[in-house]
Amino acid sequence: MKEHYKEDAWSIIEEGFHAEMQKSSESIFSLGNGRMGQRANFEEDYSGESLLGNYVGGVYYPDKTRVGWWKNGYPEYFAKVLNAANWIGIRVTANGELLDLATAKVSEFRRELNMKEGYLHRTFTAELPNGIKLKVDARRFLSMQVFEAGLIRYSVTPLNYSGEIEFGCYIDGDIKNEDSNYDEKFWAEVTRETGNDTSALIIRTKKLDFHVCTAQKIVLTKNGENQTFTSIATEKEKYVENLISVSATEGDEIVVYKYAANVSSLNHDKSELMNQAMQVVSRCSVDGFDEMLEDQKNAWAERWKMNDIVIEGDVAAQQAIRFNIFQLNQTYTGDDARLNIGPKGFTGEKYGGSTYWDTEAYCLPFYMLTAGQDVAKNLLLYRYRQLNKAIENGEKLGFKAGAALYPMVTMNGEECHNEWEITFEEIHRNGAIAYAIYNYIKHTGDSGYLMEGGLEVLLAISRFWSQRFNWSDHKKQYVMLGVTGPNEYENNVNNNWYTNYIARWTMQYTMECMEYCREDSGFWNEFIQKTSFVNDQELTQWRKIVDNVYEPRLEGSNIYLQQDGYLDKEDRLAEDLDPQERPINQHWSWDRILRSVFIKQADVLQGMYFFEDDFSEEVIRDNFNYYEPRTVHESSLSPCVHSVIASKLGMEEKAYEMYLRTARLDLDDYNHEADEGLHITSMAGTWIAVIEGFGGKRVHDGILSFDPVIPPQWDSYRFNLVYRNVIIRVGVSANGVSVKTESDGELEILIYGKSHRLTANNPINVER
C-alpha cells in the first residue's frame, strides 16, 4: 500500500515530483466532464514513463480479437475505449532547450486535484539542461457546463533568463492505444486547418466510422496584458500547431490560454464538424478563462448540494469517499442513454468496452439514490436498446426462442470480451441486469417501466437461464455447469451457488411481473405477440425449474459452497499468505490460483448481499466468518460488499477496514495498478458501504428504512438520498440520528425498525 498523497478534505495533494509515480499520478489527477476525459498527462514534453489518455465517450474502435486457440462463438474483436487526439499540448523552449521534466531538475512541484471545485492545477519550477530556470504554473479543467469544451491557463516566468521562450500550442492525433492487439493505430486523418490564433483537426476511426474535431484557440498575455502575436502555423499528417515566440525579460509572466473542443459525429453531422469545434473554442475564449472557472465553479457546488457525504473526525475516510464521488460525477452524468460507465472511466485503456455488470450491480444505485430517476431510467434503457444483440449474442452459442445473453464487455450490445472462460461462463451477469430492474423498481415505485422494456429484458433473460439449466438424474435436481462465479479465480466450474440462486431468483421474479402486466390487456396481448411468448408451455417448465433447483451445501451447517469441489481445495486462510506474494494474481501462476481455495471477491456473500431478506443473520454471519477468511480482495468489487454486510452483522472494525480499503483502493494503490487507470465502478461501492453499510439503508415493503451505525474512527457523517422524489438529509453521530427534507409531501420511513413521518421543515430525531 503506498501512502503517496496528502490528507486533505477536498483536494487530492501531490508535493514533490517523483517520476516513479507518474503513471500512478496521471491515473488519479484524471478529469473528465461525462463526455469526455483525460489523464493528468503534463502539457509540456515529458520523456519519461507515461500513458498518454484522452478520451471521447461513445467513440470505440473494434480492435481484432488476439488469441492464441480460436473456439466458436469468440467475439471477432475487442471493443477498445480509444486514446484520441492529444489537446492538451504545449511544447515549451527557452534558448533552443525544451522544457521535459524528465530531463530538468524540477522543485517546488506540486500538484492539486480540487474535487470542490472541479480543475487540476500543478505548480514547479525547473531548471534546464543550459542552466535556465523557469516558474511553471498550469490550471485546467473539463467544463461541466460545455460539455465539448476543455480550458487550459499555462503560466512561464524565467527567474534567471532574459529572451526569447516559445509555445507551440498543438494537437496532435498521431497516436495509438498502449493496448493494441496489433499496434495498429486506429485514426486516419480527414482535414486539418490552421490559423494564426486556431487551429483544428479532424481524424476519423479506421473501422465504424466515427469522426471527432479537435481544436483550439490561443490567446496570450504578459504580465496580465493581452498581447498580439504572429504565430508559425506547421500542419503535417494527423498533427497541427501553432507555434508562438515570445520575448520575456526576467520575472515576466507568460499566459498561454488554451481554449480546446472535441467535437464527435456521435452528436453532429460530419459536415459540420469543423465549424462546431470552432465555435466551441470561440464561444469560450469570449467568455475567458476565469468567467469559465467561475461557471466551472458553480456546477460542482450544485452537485456537491447532492452527492457529498461529510465525515467529521476522518480526513482520510473524508477524503476518499469525496474522491470516489467525484470520480464517479466525472465518468457520467446521465444525461445521454447512449452512454454507459467503463469500469476505468475516462482514466485508462485497461479493460476496454463501455459496460461491465458492475453498472447494474454497484452503480445504478449511486446514479439513482443521487442523481433521480430519470438517470437510473437510462442505464436501463441502455440495456433495453440492447436486448436485440443480446438475443443474437445466445443464438451464437446455440441458444434459442428469444433466449437473451448480455454481453461481458460491449459498446453496441455485441459481445467483444474474448477470455472463453469470462466471456461464456461468467453467465451470472444476466442476473444482474434482471436485478437492477427490480432494484429500480423497489427504489422509484415505477412498475411501469415492466411496460416501456423492463418485462422483455426479463422474459429474454428467463428464457435464456431455462435453456442453460439441465436436469441431473443423478441429483434428481436442475444443475448448471461449466460456469464462472463472481470469484474469478475460479473457471469452469458446476453449480456455482450465486449464480444458480440469481437464475431461479430471474424466472420466479419474472413471472410475478407477468402477473402485474396481464391486469393490462392490450399490453399483454401485444406483448404475447412481440415476443412469441408460449404461456402455459414456458412458465410449467419454469416452474418446474424454480422449484427443483440444486444449491451445493456444507452438510449439518448452514454454509452455501461456492461450487462443486470447493471443499476438494487445500483449506488455508488469507492471513497466512505470505505478504512478498500478494496480490496472488501478480506473483502466481494461473493454474495455482485455479487450485486454491482464495477468493478473489465476494461470491455467496454477493448473493447474501444481494438478498439479503432471503436469509437469517445467522445463515449470513456463519456465511461471512467462513468465507471472508479465505478472501483475498483482489477485485476493486469486492471490499465494499464486505463492508456492508459486516456493518449489518455489528462487525465495527472489519467493517471500517473494508471501507477504507474500497474507500482508498487507488488512492492508496492496495493492488499495485493504479498506472493502468482507477475502478470507477468500485467507486459507486464506496459509496454503497457508507450509505447501506454504515448509513443502515434499506428499503422494505416500498418503505426506506435505516439502521445506522458509526465507526468509532468518526465524530459524524452526513448524507443526502433522492427516494420518489424526496429529498432526504441524513445525519448520525454518537449520539442518535437526524433526518429531514425540504421536499413538499409526505414519507414514511423507518429508524431503527420505529415508524416516522417526514415532512418539510419538521425534522426526525432519534437518540440511540
Given for the second form:
Number of protein chains: 2
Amino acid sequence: MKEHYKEDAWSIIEEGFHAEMQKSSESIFSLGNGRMGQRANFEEDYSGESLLGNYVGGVYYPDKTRVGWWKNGYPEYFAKVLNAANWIGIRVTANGELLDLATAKVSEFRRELNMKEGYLHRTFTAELPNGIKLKVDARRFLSMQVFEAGLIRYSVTPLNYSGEIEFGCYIDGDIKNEDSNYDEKFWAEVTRETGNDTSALIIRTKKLDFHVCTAQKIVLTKNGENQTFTSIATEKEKYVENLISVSATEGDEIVVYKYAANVSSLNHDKSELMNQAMQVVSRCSVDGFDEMLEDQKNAWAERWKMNDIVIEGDVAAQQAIRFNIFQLNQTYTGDDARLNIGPKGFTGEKYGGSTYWDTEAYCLPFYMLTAGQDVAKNLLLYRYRQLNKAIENGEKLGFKAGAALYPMVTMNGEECHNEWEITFEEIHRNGAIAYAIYNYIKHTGDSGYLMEGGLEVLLAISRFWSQRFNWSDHKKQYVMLGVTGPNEYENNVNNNWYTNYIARWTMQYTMECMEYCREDSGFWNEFIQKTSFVNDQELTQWRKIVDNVYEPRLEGSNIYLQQDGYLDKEDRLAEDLDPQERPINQHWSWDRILRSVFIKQADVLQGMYFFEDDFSEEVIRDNFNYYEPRTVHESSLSPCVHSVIASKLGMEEKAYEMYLRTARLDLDDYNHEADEGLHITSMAGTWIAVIEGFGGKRVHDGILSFDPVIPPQWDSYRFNLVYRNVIIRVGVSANGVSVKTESDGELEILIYGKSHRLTANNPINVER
Amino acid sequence: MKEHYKEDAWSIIEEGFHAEMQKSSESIFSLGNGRMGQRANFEEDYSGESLLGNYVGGVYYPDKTRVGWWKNGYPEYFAKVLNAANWIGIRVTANGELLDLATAKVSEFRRELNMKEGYLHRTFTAELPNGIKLKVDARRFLSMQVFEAGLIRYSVTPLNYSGEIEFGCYIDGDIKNEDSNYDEKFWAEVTRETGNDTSALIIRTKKLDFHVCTAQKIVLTKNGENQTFTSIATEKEKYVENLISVSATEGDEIVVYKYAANVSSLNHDKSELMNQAMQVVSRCSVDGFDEMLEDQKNAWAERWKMNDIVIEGDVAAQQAIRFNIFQLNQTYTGDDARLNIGPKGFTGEKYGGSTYWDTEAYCLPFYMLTAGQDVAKNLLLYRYRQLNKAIENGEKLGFKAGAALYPMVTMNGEECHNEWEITFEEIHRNGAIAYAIYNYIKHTGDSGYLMEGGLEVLLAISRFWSQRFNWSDHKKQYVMLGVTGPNEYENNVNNNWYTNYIARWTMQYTMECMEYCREDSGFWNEFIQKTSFVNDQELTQWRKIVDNVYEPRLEGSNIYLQQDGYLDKEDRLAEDLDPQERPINQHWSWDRILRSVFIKQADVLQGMYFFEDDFSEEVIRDNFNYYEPRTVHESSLSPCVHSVIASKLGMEEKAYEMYLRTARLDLDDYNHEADEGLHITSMAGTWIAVIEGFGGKRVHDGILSFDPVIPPQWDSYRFNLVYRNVIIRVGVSANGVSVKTESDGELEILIYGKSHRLTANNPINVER
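What would the structure be for the form predicted in complex with a further copy of the same chain, rather than the form predicted alone?
In what comes next, the whole complex appears, and the chain from above leads the way.
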C-alpha cells in the first residue's frame, strides 16, 4: 500500500514530481464529464513512461479476437475502449529547447484534482537542459455543461530568460491503443483543416466508421492582455498544429488558452461534425475559460448537493469517498441510454467493453439513489434494447426458444469476451440483470416497468436458466454444471451456490411478475404473442426446477458451499499466506489459485447480500465467519460487500477495514495496477458500503429504513438519498441519527426499526 | 467420410485432379525419411489452395506466445514446427505461358505414393491457356540412406508444340509458417550462391540461430541423352534459381533431375554447411536418380521385412495399415535421440512442438517392437535429458524439492503450450512417461536402465504426484483437484480416475524400483546424493498417499467414474446424437461439450488398457460397456484403445469397426482435417490395435503371449515383432495361428495360454 497523495477533504494533491508514479497519477487525476474523458497526461511533451488516454463515450472498436486456442462459440471481435485523438497537446520550446519533465530539472511540482469544482490544476518550475527556467501553471477541465468541450489554461512564465517561447498547439489523431490485439492503428483520417487560431481534424474508426472531429481554438494573453498572433499551421496525416511564437521578457506570464471540442457521429450527422466542433470552440472562446470554470463549479456544486457524503474526523475516509463519488459522476451522468459504466470508465483501456454485471450489481443503486429514477431506468433500458442480441448469444451456445444469455462484456449487446470459463460459464451475470429489475421496482415502486420491457427480459433470462439446469439422476435434483461464480478463482465448477440460488430466484420472481402483469390482459396477450410464451408447458417445467434445485451445504452447519468440490480443498486461511506471495494472482500459477480455497471476491456472501431477507442473521454470520477469512479480496468488487455484511453483523472493525480497502483501493493502489486505470465500477460499491453498510439503509415493502452504525474512527457522517422523489439527508454521530428533507410530501421511514413520518424541514432526531 | 483414394495393397493412388482435395492430398502423399519431410506440394507453380511444407527434423522456432488473457505460469514461447526453404520448385513455362494446374486443363492426372518402395509418382497432361499440351511425369523421394538428400525426376513432353520450354529450378527461403502467432517470417538469410548447374542458400532462424543450407544440382536430359546447358542464375534475398531454357520438338521428353540437400547446424558446423550440402548433391548426381531409387527400394524392403503387416482378404484394411506403418517410418527412425515423433510428423505445422504424451503412450510400443530396444531406449533418454527442465517447469507452478512436471508439448524440454486447462492440468502425461519406463523394462528386461536415468525420472515424477495430491478432510482420503484427463472434453475436474490411478501407480512402481536399485549401494548412494532423496520422510508420505487415494466409483457397480461430477451430467448416448451435429467439436460451443457426458477419447478405458492385469475381465467389460457408448472418438488416439479392449472382450465387430476408424482416419478423413497434416502418433495406435488387439500380444513376467482373434472380414493376417532380439513372425487365420522365427536362440511363448518353445525355423502351428 502506498500513501502517495496528500490527505485533503476535497482534493487529491500530489507534491513533488514522481516519474515512477506518473502512469498511476495519470489515472488518479483523470477528468471526465460522462461523455468523454482524459487521463492526466501532460499538455507539454513528456518522454517518460506514460499511458496516453483520451476517450469519447460510445465510440469503440471491434478488435479482432486474439486467442491461443480457439473454442467454438468465441466471438469474432472484442470491443475496445478507443484511445482517440490527443487534443491537449501544447509543445513548449524556449530557445529551441523542449520542455519535457523527463529531461528537465523539476521543482515545486504540485498537482491537484479539485473535486469540489471539477478541474485539474498543475504547477511546477522546470529548468530545461539549456538552463532556462520556466514556471508553469496549467489548469483544465471537461465541461459538465457543454459536454463536448475541454478547456485548458496553460500559463508559462520564464524566470531567467527573455526571448522567444514557442507553443505548438496540436491535435494528434495518429495514436494507438496500447491494447491492440494485432498492433494495428484503429483510426484513419477523414479530413483536416487549419486556420490561424483554429485547427480541426476528423478521423474515423477503420471498423464501424465512427467519425470524431476534434477541434481547437487558441487564445493568447501576455500579462493578462490579449495578444494577436500569426501562427504557423502544420498539417500531416491525422495531425494538425498551430505553432505560435511569443516574445517574452523574464517574468512575463504567457497564457495559452486552448478551447477544444470532441464531437462524434454518435450525436451528429457526419457531414455536420466540423461545423459542430467549430461552434463548440467558438462558444467556449467567447465565454472564456474563467466564466466557463465558474459554470463548472456551479454544475459540480449541484451534483455534490445530492451526492456528497461528509465524514467528520477522518480525512482519509472523507477524501476517499469523495474521490469515488467524483469519478462515478465523471464516468456516467445517466442522460444517454446508449452509454454505460465501463470498469475503468474514461481512465484506461484495460478490459475493453463498457458493460459488465458490475452495472447492475453495483452501479445501479448509486445512480438510482443519487441521480434518480430516470437514470436508473436508462440503465435497465440499455439491457432491454440489447435483448435480441442476448437471445442470439444464447442461440450461439445451443439454447433455444428465446433463452437469453447476456454477454459478460459488451458495447452494443454482442458478447466480446473470449475466455471460455468466463464467456460461456460466468453466467450468474444473467441473474444480476434480473435482480436489477427487482431492485429498481423495489426502490421506485415502478412496477409498470415490467410492461415496458422488464418482463420480456425476465422471461428470456428465466428461459435460459430453465435450460441451463439439468436433472441429475444421481442427486435426484436439478444441478447446474460447468459454471464460474463471482469468485473467478474457481472455474468450471459444478453447483456454484450463488449461481444456483440467483437462477432459481429469477425463475420465481419472473413467475410472480407474470401474475402481476397477467391482470392487464391487453398487455398479457401481446406479450404471449411476442415472446411465443407457452404458459403451461414452460411454467410447469420451471416449477419442477424451482422446487428441486440442489444447494451444496456443509452438513451439520449453516454453511452453504461455494460449489460441489469446495470441501475437498486443502483448508487454509488468508492470514496464513506469506505476505510475499500476495496478491496471489501475481505470484501463483493459475492452477494453484484454482485449487486453493482462496476466494477472489464475495461469492456465497454476494448471495447473502442480495437476498439477505431469506436468511437468519445467524446463517449470515456463520457464512461470513467461514468465508471472510478465506477471501483475499483481489477483486475490487469484494470488500464493499464484506463491509456491508460486517456492518449488519455489528462487526464494526471489520466493516471499517473493508471500507477503507474499497474506498482507497486506487488512491493507495492496493493491487498495484492503478497505472492501468481506476476501478470505476467498484467505486459504487464504496458508496454502498457507506449507505447500506454503515447507514444500514434498506427498503422493505416500499418502506425505507436506516439502522446506522458509525465506525469508531469517525466523529460523524452525513449522506443524501433521493427516494421516490424525496431528497433525504441523513446524519449519523455517536449519539444518534438525524434524518431530514426539504422536499414536499410525507414519507414513512424506519429508524432502528421504529416508524417515523418525514416531512419537509422537520428533522427527525433519534438517539442511539 | 470420403473414399477418395483407390484401394490398393501397396500404394495410395489418386486418379483425376481434384483441386478441392489438394491440401488433404498434400498431407496424404507426404514424404519423409525421419530427418526431414515434405508435403506433396507440386514442383511446378500452383496458384490454387495449398499448404507449403518442408520440414527439417529438430529445427524449430520459439514463437512468442499468443493468448487472449495471460495466466500466471504460461510459457513465453511456443516451439513451432518450422516451414523451411522450398527446395522442390521447378517453374515450367512453354512459349511464355506458365504451367499451373489451377489454370491449365488437366487430364490423365494420377499420383501414387508407392509405400513399398518409398517414392511419390505423379503424371498428368496439362493444356496451358495458350493451348500448348504438356505431358508430365514427376517422381521424387527423400533418401532413406543419404538422409540429407531429396531427389526429383521431372519429365516434360510437349504434345503439340515445338519451341522453348523453360525450367526455373529454384530454392525459395522466403517462406512463412501458416502458423505464426504474429504473422512474422521466421527465417533470415545467411548467404547464397549460384553456379551454372548448382545453387545453394543458407538461411537461419531469427531466434535460436539454427542454420539450414539448401542446395540443388540440376542435370538435364532430352530423350534420354544428357544435355549441357547454360543457365541464367537469379539471386534475390533468400532465393536462388537456375533458369534453363530447352529447345524441344513435339514429342521430345525433357527430364530435369533436381538433386537437393537440406543440411542443418544440428548436425554440422555452421561453417561447413555449404560444403556439406554441395557434397550431398554431388554424390547424388554422380550416383544418379535411378541408382539411388534402387537403394531406396532396398532400404524400404529392409524396413518392411520387420514392419509389414499383411492382411489377406481386405484391401482397405491392408492399405490402411501399411499407410500407417509407412508414415511412422517416414517420421522417426530412432537413431537420433534428439528427435521425437510430432503429432503431425513432417506433414503439417499444426500443434507445434514435437513431443506429446503420445510418444510414450502410443509410439514407444511400435518402435520398441519393430525397430528394437535401442530405438526405444532413445525415446526414454530423450525425456531423461530433459529432466532438469521438467523440474524447472514444476518449480514454476509452485512445486518443490525436485518434483518434475514434464511439459504437455515440447521441443527442447521447455513447456510451450498455453491453455491453462491443458498446460497446467493435463498432468496425467507425467504418468505416461513413468509408464513408458515400466513398459520398456517389461519388454526388454533391461532393468539396468533404471540406473541409467530411469529411477531419477521416476523419483521426480513421484515427487510431483506426492505434492499434487492433497488430503481432503471431507473425504478423509487423498484427492487430486483441478485436472484434465485424457478426455479433453472435460476440463478442470476433480479426481479424474485415470490420473489418480496412474499417479498412485507411479509412486508404487517407483518404490519397487527403489527396492531393486538399493541393492547396488554404489549407485544408491550416488543417487541419494544427486537427488537429495530423503528416504524415510518422502517414502512415509508416499505410502500414506498410496494407501489412501480416492477413487470415484458408481456405487453398486464395477464402474469407475471418470471424475467426481460425471454422474450429475445429463445421460445420453453417442448414437442418439444428431449426425448433423457431429463431430460435436465442430458444432457445439465449448461449454456445452464440457457439460455433456460425451467423451473425446479413452479415459477410464485408457487406464484399463494400461493396467489391465489389475482388473477382472468382468470389470473391464462393464466399464467398456458403460463408456464406449458415450465416446465420440473425436481424438485420433481413441479408437485404437477401444479396439484393443474390444478384441480382448471378444467383441470382434466393435474391434473391427474401431480398427477401421483408426486405420483409415486420414485416408478417409473422418474428422475433416487431413488438410492440416496427418495424425502420425495415432498411427502407432493402429499398429497396437492389430498386434495387441487382434493379435492379443501380451508380456507377463518376461513371457510373450498371443491370443489372436481374426475379424470375420479378413482371410488371414501376418505381423512381425522383435522381442529380446528374436524376430518373431506371427500368422493368423480363421483356422489357427502360426508363429515362427529365423533368429537363433530359444524363446518360451504362450499361445492361447499354452506354453511353446520357439526356435529358429521351427514354426509352431496352433489350431484355434
